[in-house]
Structures are given as structure tokens and as C-alpha cells.
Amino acid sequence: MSYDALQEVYDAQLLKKMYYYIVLTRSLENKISYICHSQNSKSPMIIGKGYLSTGQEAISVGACLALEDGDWLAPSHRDIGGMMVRGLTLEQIFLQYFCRVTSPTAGRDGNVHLGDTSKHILSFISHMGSIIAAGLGVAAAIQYREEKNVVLACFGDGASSQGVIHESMNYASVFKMPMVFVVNNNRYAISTSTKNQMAIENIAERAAGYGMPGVVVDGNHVTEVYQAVKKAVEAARAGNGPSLIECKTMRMCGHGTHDPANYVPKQELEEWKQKDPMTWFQNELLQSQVMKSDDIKSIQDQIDHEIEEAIEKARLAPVPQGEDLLRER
């Protein structure tokens, strides 16, 4: 796409912001993976596992950039990119992974089990799909108060089989709740392929049964995700009820850093590597002359510095003591 063509749809600053957050997410999670695999197991910096969104960053980033300040995010476990778009800092994330007392959960929990209601981010719930019901509650409050905000509710293909997901989408549609449901279809629910999860080709086909719009987009193209979510957000904000957006992608890593993903056929993985969302978008921006090679390098250098600085601050933060864990927050 030419620069003029991109400019017809997007502001140059928005495109650069999309790229920054995709690279930020990839770089952050690469560092988390590195720490998990190289740390001293007897004195680990990260207790437990890392849960990454490698190859799927465009979904969370594109979707959350379509929100406005007062909107809410009900995230899944692969939405750290969207959380950063909403204002979560690198330092907060590393404090959380390092289980420090100054983390968003005060050292009571780790990895991606966090949120920040001051930034309108609900805390991720481990029981897949449950966060959607929590998001529904926020949407009900918004509707009751006659506010003009929207809840973006995110879940994966595996969670889409949960009863709470169906109940929440049905309720949201019946009462025209201000919600947008985004399903990250990354082809595997831990190790279960989508072909062994459902008899339909597209999860978005279920939207018709709830009486809401359903659309399938290329989850590796951040601009496509952004456009679809923005349209759905505008419809929800106008009182027209929820939408279901299915983003097709591939999880380019295991379920967590403990998982080598040997169940994924090598050919399938190689095919999806050619569709890497970061590489695709970088090439698009360079070819359209929205950005230059020097800009790309500058952004990566800036992000590398930000990550190292955040790690050092989090590393030096105090660990919780017994009395800290008993103290009310």
C-alpha cells in the first residue's frame, strides 16, 4: 500500500504507534522468555511461567488502539500488548513477573494475573472465559449509568467453548450491552487444535445465533484488526449492541514458556512464520515510506533501553514479607 493510500485511512502517528506497541510487546516477551529459560532455578527472578503472545501481537494492539480513554478492557492472558496500550508500564509488568511487593498485585500473584482499574483494565482470571462475565458486569454498570463507554472483552478459541462465553454473548445481545467481543483464534487451545474443538470453520459464525454481527479478520494485520474493532466499538457506543470479531492467527510459541509445542506440525509453523505480524507491518511501513530504516532502528533501540531500565528497577524492588501479604491493600 502506498503512503497516500495509507494516509487516506490512517494518521501517520497512529501507524507509528501501532508499530511501536507491536515491537514493544515482542521485545518484552522475548526478554521474559529469555529470563525464564536462562535464570538460576534455585534463585529465580521469575517464579512460575511466562505466557506470551508471540505472533499474535497485532490483535491486542490493534484492538486496544481502537478504544477511547473511558473504555474498559477485559483481557485474556495474551493481551499484555493491549494492556500497555491502555497504560500499563514495563516496570509494572516486570514487578509483577518478579513478584515484588510494589507490583500491581503487591507480590501476591505473578506473570499475567494482573490488571489496573485506574487504567480501566480488569484483572485477568485464570479460569478461561470468566473474564467475559466480569466485563459484562462492567458493561451493565455503564449502561445503567447511561455512560458512553464500551467494554472490549477478549478470549481465545479454547475459551470460546466455555458456557460462560455463550451465556455472556447471549445476554449482551439481548440487552444491547456496550461490548465488543474479540476472539483470538490462534489455532491451539493449549495443545488441542481447532479442528478438534469445533465443527464450524469460523467461530464468528456463532454470532448469528446470538443476533449480533460477526466478522472474521486477518489477526496478523494490525490495520485490519483496528478497522474491524473500531467499527464495532462505534456501533456499541451508539447503543446498537455488541459484535463478535474473530481474529485468525497462529501462536508462534508454546502455551507457556514451559511448553515446547511439539504437537504443532513443523510445516504449519513454517507457513505462519512467513506471516509474522511484526515483519509484515514493518515492510508495509517501509514500502509506503511512512517510516525509514533509521526510524525502525531508533524505535528498537529505544525499546531495548526501556526494557533494561524497567528490569533493573523491578529487580531492585523489595520482595513481600509475611506482614505485607496479610496487610489490606
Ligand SMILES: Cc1ncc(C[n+]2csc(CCOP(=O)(O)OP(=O)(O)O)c2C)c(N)n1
Contents of the next structure:
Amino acid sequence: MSYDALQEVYDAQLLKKMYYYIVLTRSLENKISYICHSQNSKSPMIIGKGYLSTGQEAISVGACLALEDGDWLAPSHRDIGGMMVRGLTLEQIFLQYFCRVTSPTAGRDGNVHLGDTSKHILSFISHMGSIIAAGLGVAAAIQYREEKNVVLACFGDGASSQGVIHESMNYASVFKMPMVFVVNNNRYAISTSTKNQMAIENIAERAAGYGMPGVVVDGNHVTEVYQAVKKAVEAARAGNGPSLIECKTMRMCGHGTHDPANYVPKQELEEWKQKDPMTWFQNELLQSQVMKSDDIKSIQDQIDHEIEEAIEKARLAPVPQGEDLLRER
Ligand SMILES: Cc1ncc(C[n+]2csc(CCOP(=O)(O)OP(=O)(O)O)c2C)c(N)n1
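The structure above corresponds to the form predicted alone; please provide the structure of the form predicted together with the named molecule.
Below, the chain from earlier opens the complete complex, with every other chain and molecule after it.
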């Protein structure tokens, strides 16, 4: 996109914010991966594995930046970027990964099984699809109270096969609920490719069956995701019901840090490497002169510093004791 075209649609502050959160997510998750692979397994810092969104960060970041204060996020396990956009801190994320007593789950759970209702982020539910029904419940409360907020409900291509998601989308459309469904189609559900998951080309085609708009966007282009979600959020807020937005992308890592993803053909990974969402957006910003190389470097330096600071604080936090685990929350 040219400078003029970029500036016409977005203000520079928003573009910088998009870039910051994409780099923040990539850097955070690289760090989590590094710790998982290098830590002493007898006294690990990270309990369990890391679940990363490498290669698809633009979806969560772009979608969540299209929300307003007071809107809600029902996240998938690849939405740590969007959670940070909504205000979850690096320290909270490391506390959770390190299972400390001051983590969002008080050390009772780990990795991406977290949320923060004070920031309008539902806690991710591990059973695929269930979080969407929880999001539907929040949307029902918003509607009942005649509030003007919207629920962004996020899931993957694998989860899209779950009955609860079909039921939720149908119900939301019938009752014109204030929801936006965003499916990140990253081509694999653990090792199951979309070819073995569905007999149609696009998940968004299903929207017609629920009677809601369905669109396909390039999930590696943060601006495209943002624009589509913004439009859908505005429609939902105006009382026109939900939409389904399918964001095409590729999971450029294993399902978790334990998974070398040997089932993905090398050629496929090579092709998607050329479409990396962070590199693409960085080039756009440099070419359009929204940012200079110096800005890119200082953002990276700032993020690296923020990550180290958060790790240090989380590392010093106490682990739960027996009595902590019995305490009601
Ligand atoms: C109901 C249910 N079935 C199976 C699983 C095991 N499981 C965890 S993640 C996952 C894959 C989900 O794939 P997708 O929805 O495409 O999300 P992605 O991991 O690709 O982001 C599966 C099968 C689960 N958590 N819940």
C-alpha cells in the first residue's frame, strides 16, 4: 500500500500500535520457546509447554484493535497478542507460564489457559469450542441489559468442526446478538490438515447457512483483518447481528513447543515464510515512510527490555503453597 493509501485509511498512531503488538507477540513467544527448549527439565521455569501463535500474530492483534473499551474477548489459545492489546501484561503472562501464586489462575493452571475479566477477557477454555458458548452467554447478558458492547469470539479451523460452535453461531444469528466470530484458519489442527477437516474451501461459506455475513481475509495482513473486524463490530454494535470472518494464515510452529510439526511439508512452510505477517507489515511501514529503520530498532529494543523486566518480576514471585490451593478465589 502507498503512503497515501495507508494514511487515508488509518492514522499513524494506529499503524504503529499494530506493529508494536505484532512484534511484542513474536518476541514474547520466541522467548517462551527459547525457555522451553533450554530450561533444566528437573527444575523448569515454565511448567508444561508453550502454545504459540508464530506466523499468525496479525489476526489476534488486528481483530482486538478493532474493539472498543467495554467490548469482550472470548479468546482461542493463539490469542495472546489480542489479550495484550486488551491490557493483559507481560508480567501476568510469565506469572502464568511459571505457575506463580500471583498469576491470573493463582498458579492452578499454566500457559495460555488464562484470561482477566477485569480487562473483559474471558479465560480461555481448553475444550475446543466451549469458549464460544461462554462468549455467547456474555453477549446474551449485554443484550439483556441493553448495553452497547460487542463480543469477539475467536477459534481455529479445527474447533470450527465442534457442534457447540455451529449451535452458537446459529443462536447468535437468530437473536441478532452483538458478536463477531473470527476463525483463524492456520491450515492445521495439531496434525490434521484442513483437507481432512472439511469438504469446502472456506469456513466463511458456512455463514450463509446461519444467515449472517461471511468474509475471507488475508490473515497475514493486519490492516485487512482490522478493517473486516471493525466493520463487523460496528454492525453488531448497531444491532444488526453477528458476522463470521475467516482469516487465512499458517501456523509457523508446532502445535506446542513439544511438537516439531514433521507432518507439515517443508515446501508449504517455505511458501508461507515469504508471507510472514511481521516482515510484510514492517516493509509496508518502511516503504510508506510511516516508520524509519531507527523506529523499528527502538521498538524492538524497548520490547526486549519489557520482556526481560517481566521475566525477572515473575521469577521472583512465590509459587503456591498447599493452603493457597485450598483457598477460594
Ligand atoms: C473438544 C476437544 N477436542 C480435542 C482437543 C485437543 N486439541 C487441543 S488443540 C486442538 C487443535 C485445535 O485446532 P484448531 O482449532 O485449528 O486451532 P489451532 O491449534 O490450529 O490454533 C485439539 C484437537 C480439545 N482441546 N478439545
